[in-house]
Amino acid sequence: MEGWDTSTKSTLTQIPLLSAKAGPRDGASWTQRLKEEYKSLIAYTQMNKSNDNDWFHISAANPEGTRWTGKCWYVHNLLKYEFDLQFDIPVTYPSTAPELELPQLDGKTQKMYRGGKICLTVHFKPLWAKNCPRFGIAHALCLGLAPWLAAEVPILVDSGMIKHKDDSSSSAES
């Protein structure tokens, strides 16, 4: 955690770590892992809400917990930009991090590939590998999606690649 700002360190230490090293093909072990994932996500969501920093909501889109959908948002220049969020749990999870997708932004930035998947290769994936199986979905959101939104949304807005939903010239981008 060296090199991280105090806020990131504080947030990360409050997200419960996971212990079950199980993926979608591991039966009862996967059920245990899902319980840990939910506990971690609930803790992270409650922490964000208590700090007035609510910026996403997600839920499992299927009973197996292998497909997740929701929304995430970022406030820039006092305007809220909201995006659909989706991802699948890879069969090699937790060894492989989920690929977070923002389909509405597909093709709008070079830090994205194949259907709106955000590129986390350089910074996040090595961190995930180092912390497997302790990291889970909440950690992917905290250390992957949140910094990506903070870095990319202002650039996309300022360059005109995305418009606010209240902008009359907008095409339902946000």
Contents of the next structure:
Amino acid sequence: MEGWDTSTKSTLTQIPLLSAKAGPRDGASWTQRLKEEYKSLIAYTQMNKSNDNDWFHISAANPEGTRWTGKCWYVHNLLKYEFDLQFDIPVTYPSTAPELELPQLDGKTQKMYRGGKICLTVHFKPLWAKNCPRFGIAHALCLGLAPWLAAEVPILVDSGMIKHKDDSSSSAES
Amino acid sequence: MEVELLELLKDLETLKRSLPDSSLHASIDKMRLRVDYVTNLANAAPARRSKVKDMSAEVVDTNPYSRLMALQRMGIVENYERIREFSVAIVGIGGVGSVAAEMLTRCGIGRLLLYDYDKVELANMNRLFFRPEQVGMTKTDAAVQTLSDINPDVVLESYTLNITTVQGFDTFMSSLKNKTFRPSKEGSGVDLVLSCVDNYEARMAVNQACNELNQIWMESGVSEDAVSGHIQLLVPGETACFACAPPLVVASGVDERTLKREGVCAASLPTTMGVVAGLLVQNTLKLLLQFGNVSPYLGYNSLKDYFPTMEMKPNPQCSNAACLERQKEYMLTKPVRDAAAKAKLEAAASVALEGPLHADNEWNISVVDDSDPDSIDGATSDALPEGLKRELPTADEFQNTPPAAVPTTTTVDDLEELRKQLEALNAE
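Can you switch from the form predicted alone and show the form predicted together with its partner chain instead?
Below, the chain from earlier opens the complete complex, with every other chain and molecule after it.
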């Protein structure tokens, strides 16, 4: 965890860890895992709200809890940039992390794989591997998506790749 | 087509004769000339070769298999024609997978199953196989188009899906199990699965499927900096599975910091990918047609032209449950394997050895094989040959003690309740 800022570190220690090692094909154990995912997501969201740092909403898009959709946003120069967020729980979960997608940014940055999957290889995948199965969706958002947004959104805005939604000269989404 | 054009000519002739007004004859003659022109064009177009029933070893220019069947005459392969019985599944039809598919197609493989969810892009043109006019097609469709032209004898099945999703994985599993191509085959419906994907998630999905189906497979990969690659043979229960240890990568052999460029997710070269595809299909042919030594792991470092090899035993503490089951089964068949190995050894010895090697053995010295591959010593060695390193760390020891109580209002344990709580927070 060297190289991470202290606030991320302290946030991370407060997100409840998970214990059930189960993926979507594991029947009842998956239901158990899904409950743990919810508990950890609820705790993380509550913590963000109480710190006035709410930055995503996410809900299961199917009853099995294998597909998730929502929004995430990032404030840069006092302007809020919001993006659709979606991902599937892979069959090999939790051995492999979910591949977080921001479809609206597909093709706008090099730090992204096809379909808008953000590049997590260097900063996040080793951490996930080390902490399997204790990390869940909330940890992926905190350690995978949040630093990605913090690094990429300012570059995308400054280079004109994305414009704020109130910027009348633009047709791009924000 | 030729017949239809002839019919058309005849019709025009009849029409010309039946017309009393000769002023229209000139335009009908013009039409006849155009039909002649089209006929010539059609005849000039390359004809697709028809399927062949048996592979012939006859050395004539028109035999697509003469050079392959010559492998038998040269004493390399005992029965080359067996290749038509084999089914190979290729997961990932990119820089490595598409080239591997073309190689197997040209070798006259019986059946290929192709899996990919991507489309062909102009950015793929630095690699082999796909052509610019195929941009926008799915990689599976474009591959079938090219491969069926090259060799119509190969049975091609294409699956446009993502094997890491729950639904895609189900289809992947059932397609591997389907045995209609060769109902007499034991086990699954394919002889080998080749993983030619570009990410860890998909490799783990292939690993999961093959462990569950007890399916032998080969993994391949090219580094993100495009200068090294590897192939690996995985036999469930017998060799390390992909989850037994963090994946290996071939170290570039030069300072990593000078190589890693910020902001670039992946580079690729047609050369490295072609080399890796060649190594992969060569190992495939050796395995299927039983010649030479099949490599358990072969690395390729192009900067130093270094090819490390190694063997990996399965991890008795592997996190993959299906892998542990296969390991148990493999241990149970040890007596049978030992007996077979002994019989083979004795057969060889009875031919080679007439008398004892040494007349007396005062000290009872015997040669013992200390590399018994079946003994599981409880810990797989972390020592790696020079030039190889792990891509990811191993999972920390997982304590079963529940994490310290966290300040949260959540005490409920009902899924629907939890879902509602999260929704309520989202709506705030």
